[in-house]
Amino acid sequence: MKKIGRFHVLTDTLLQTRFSHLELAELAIAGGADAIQFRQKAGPSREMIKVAGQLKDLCQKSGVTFIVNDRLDWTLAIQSEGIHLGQEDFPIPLARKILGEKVLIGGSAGTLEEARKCLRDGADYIGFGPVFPTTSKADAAPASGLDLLERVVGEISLPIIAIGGLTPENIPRVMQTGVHGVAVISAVCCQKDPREAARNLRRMLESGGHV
């Protein structure tokens, strides 16, 4: 069966630079996040590839999932166990021909529609949002909202990630809707001590939202 994990953190050097994306990652984990997204926009491929191959040795040490952001050319260098797609980036159906079933192929949806086609194209998870405003992404798209999250949670059959500014006074609400998990960056990479945000948002996951 394909681990998907409950609790995703992307790694980021943009909006922060006082970590490396390895050292988000270790600090994640030692946290409890039990999936590592890799999303670098920009950079020389040959040394993202390194650093993704790096990133992809510590999950595999850690037994965490690592999900490569975007790239399929990365996700295929190293050998990724996963890879997450935009509704502009590469096509699900044709990375899976490429991938394989083996691998776990992650989809992004901000609609019901979107969603629908994640789950018509093959994809093992969504990633549905922004459910609420955030800064971590130039081209967000508007939050959706609650309602509409609980509502793609209820009519698709895939387990859903929720993500786009989830904060700690947020998440109770969102785990409430049965969303399969969450995602965050900010929440995590941009905090004064990841580790210990990364703690404390496993800890409200675990208790069903609340600490």
The other form holds:
Number of protein chains: 2
Amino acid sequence: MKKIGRFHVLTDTLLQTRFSHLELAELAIAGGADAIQFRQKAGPSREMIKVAGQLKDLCQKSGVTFIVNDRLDWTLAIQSEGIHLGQEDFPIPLARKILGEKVLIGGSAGTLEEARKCLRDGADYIGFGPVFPTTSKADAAPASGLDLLERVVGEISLPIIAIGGLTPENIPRVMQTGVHGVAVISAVCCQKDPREAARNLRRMLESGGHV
Amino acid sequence: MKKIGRFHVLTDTLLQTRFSHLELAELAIAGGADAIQFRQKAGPSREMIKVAGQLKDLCQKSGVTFIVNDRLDWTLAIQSEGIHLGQEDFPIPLARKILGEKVLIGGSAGTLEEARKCLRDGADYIGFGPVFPTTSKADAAPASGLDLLERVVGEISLPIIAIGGLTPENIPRVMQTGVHGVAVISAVCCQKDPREAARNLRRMLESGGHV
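Switch from the form predicted on its own to the form predicted together with another copy of the chain and print that structure.
Full assembly next; the chain just shown is listed first.
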């Protein structure tokens, strides 16, 4: 079975420059992340494939799911077990056709209609959000809020990963909607101590809203 | 047999913004280009795949070779007949493995050693340069000059496409080295009348150095 993970950390080197992708992944995993998403939209392929390969090795060694954001070419190059495709990224049906059934494919959705489309397109899970206002994405859609998130969880028969503006404070309420898990960028990558930040988030996630 | 083309025009929307990729391709083909290379390093995949598809259709209709620069994911998405891979781009041997023997794969080289490696890696042709100083690439290597180009043509048993700083004035000398053809960016895309510029270059290329 495809292991999706409940606590996804997206590595980012645009919002912060103190840590490399690999360093962030190491810290996040040490803090309890069970899925790492390599989010790097551009850059020289040969170098990025090397970075992606290092991340994949680290994740394999740690028993953590590894997901490449957007780049189907890099996914193929390192034979990544997973790829995450946003609304503007490589089309999901075509990705499924090229990558086959075994590869974990995640889709992004911010509305019920987009979530339905991810399901129809053959995604294995949905990253739904932004649930709360976020500063991690310049072009982020308006926040969906918890009510819509709960509706999506109720209607769509796929694991839902909440994303967007998540903090240790709001994660308990997010988990109460019945989501499979959460994904964060800034809440780990941009914190003073990313490992400690991840540990905190993980603890709140584990409490399942009962703290 | 794979049709490589002798007069490659790389469409560019960073150096100039007056024309879209499709408009540039139309003008270049009208002026005599027989290969169009879609050079777009970043941007939303879903939109870029659409643009690449339109370019491919135009080229097919015009009997012109179509080549995607760098992006193996977009190449797969539109089933492009060709891809060009620079030194920092997706690795050629891996691209060959994924795309198969039928797809035209070009490699970039700026030294004899790089050209030898392209040959070993299984490229179908080599884009060699910059032959002359160029302003089209911010990170361009030092110009190779005509002597090295001639040596590469003599030693490497692949079609060589000269690139970098080419103008109607120097193309006759370039053709005398025995190259298969030439590739240009600014010399078409950044000229006042791209079609007329292409026509001029084509005429000089056809003269084969005898004008």
